[in-house]
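Have a look below at one chain only, the form predicted alone, in structure tokens format.
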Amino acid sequence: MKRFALLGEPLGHSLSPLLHKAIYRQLEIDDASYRTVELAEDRLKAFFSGFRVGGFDGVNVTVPHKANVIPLLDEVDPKAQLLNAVNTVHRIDNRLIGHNTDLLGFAYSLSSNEVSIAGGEFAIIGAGGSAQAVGAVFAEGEAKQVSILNRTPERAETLKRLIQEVNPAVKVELVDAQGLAKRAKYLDCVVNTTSVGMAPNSKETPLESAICEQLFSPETVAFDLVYNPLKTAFLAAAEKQGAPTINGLQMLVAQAVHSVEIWMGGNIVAHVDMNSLVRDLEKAIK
């Protein structure tokens, strides 16, 4: 039996068991286990002591710790040192390799709804762990602007860098949020990374409804990573605007997707159904 777990704190309110079992049943994989494993931070060292021995085959990681695992890993991917952010951890023999497949998930629900990045401009609210894969998904994928509206100068000109490394040709911009409201005619895209609005502070939102309506148009997408409400404050107000709406739930299925493609190995992607996966959490969520 292959032993899989998601590490962090609180839990209490986690989709990720019900979908890996989701993922597992679609592939026929019958000799696979996912649970929840609420650790403090002063946990982690021992719990991957054990680990490394064979406690878990592998494991998903999520806040606080993506950036506190790091240190107890052997090897980590380019991609999440660059984030310093692991989500996933393979164990092969007694070697622990930390990945980070947000980056994927987010790319994935783009791509999914025909949002093109190249030469496209977007916006970034916030600027912690998340707002990082997806400004890397924008600087690779050729973005010619990206806007960051964050409470914290300091945090957004993190953010500023990290894109800029990934690729220095992307114009970034440090805005508030009457200059976002100034760009909206040439954004492509909003995406919301906080999480204001998630359940159950459902009736917040991360911009006031004035800024929403200068903010929005049929020609700009709305996408927030929250995905619990299914329509968020802040999706409800682009829409009023006609403006097509995401939420992470697709993010969410396909990082998960890719986690377990790294554990099991194989191009497991292309055998999943992830509208089915989609489906199936949206009846657990409503």
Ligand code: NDP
The other form holds:
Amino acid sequence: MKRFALLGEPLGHSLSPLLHKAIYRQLEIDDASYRTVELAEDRLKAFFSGFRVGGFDGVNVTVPHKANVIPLLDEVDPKAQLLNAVNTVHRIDNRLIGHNTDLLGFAYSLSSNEVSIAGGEFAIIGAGGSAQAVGAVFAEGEAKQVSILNRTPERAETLKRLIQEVNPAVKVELVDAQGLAKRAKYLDCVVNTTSVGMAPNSKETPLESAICEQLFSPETVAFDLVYNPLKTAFLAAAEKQGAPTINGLQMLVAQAVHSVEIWMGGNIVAHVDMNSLVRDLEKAIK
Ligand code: NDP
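With the form predicted alone already on screen, would you show the form predicted in complex with this ligand?
Below is the entire complex, every chain and molecule, led by the chain shown above.
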């Protein structure tokens, strides 16, 4: 039996066990288990000692441990190193190797919604861990310009530096909400990477409705990394202006499938029906 887990705190009603079990079912893998392990930072070291000697075959890592686990690993792939964030750890014999599949999940969701990056202009609201993955995808995809709007300017600066480290040709601007609205006609996609609007605070939005009215049109896609509720107040405001919308569910599914591919090997991404997994999760959230 192969053993996998999600590590974080708090994990509450995480969808990951349901999602991973649905992936194993699709792939007809019947000798794998997936469970949540809720751990405070001071217990990580002991957990990783057991993991290393065979306690688990792989783990996913979520808030607040994506950076905390890095010193406990033997190797970290260059992208995870760049973001200083690991969301997938694979044990090979007694070696632990860290990866970041959030980038792959975000890139998958953009491409499956036919949002192309090269030469485009994008906005990122927020500058935390997930914003770094989003920024790195825009930089690697050769976006022309990225605007960043964040509550804490220092974190926005850090994100700017990361984007320009990945691709110095990308123009990066730090903006306030008014400044963002001024870019409206150039923007291909605006991504909310903050947790604002996540259940149970589903009435909240990261942008006031007057700004959403100026910002969105049928030419500008609204992407919210939040997936519960499925239609956040941010997406609803964008939809009101005729904007196409994408929630975070497809990204969540794709990052999980990429984790399974790292753990199991083979070309799993190509063999999984992502849409059916999204539908399974939609039923669980509704
Ligand atoms: P972090 O804590 O690393 O970053 C959160 C960001 O949101 C920070 O920039 C923070 O601003 C900003 N923020 C938080 N609260 C507020 C507020 N009230 N007003 C304005 N800004 C605020 O979180 P993550 O980046 O890891 O996760 C963010 C969201 O993305 C979560 O909802 C998470 O569930 C979702 N997510 C979804 C994924 C998917 O697969 N769909 C994958 C990863 C994350 P400041 O810097 O000022 O503190």
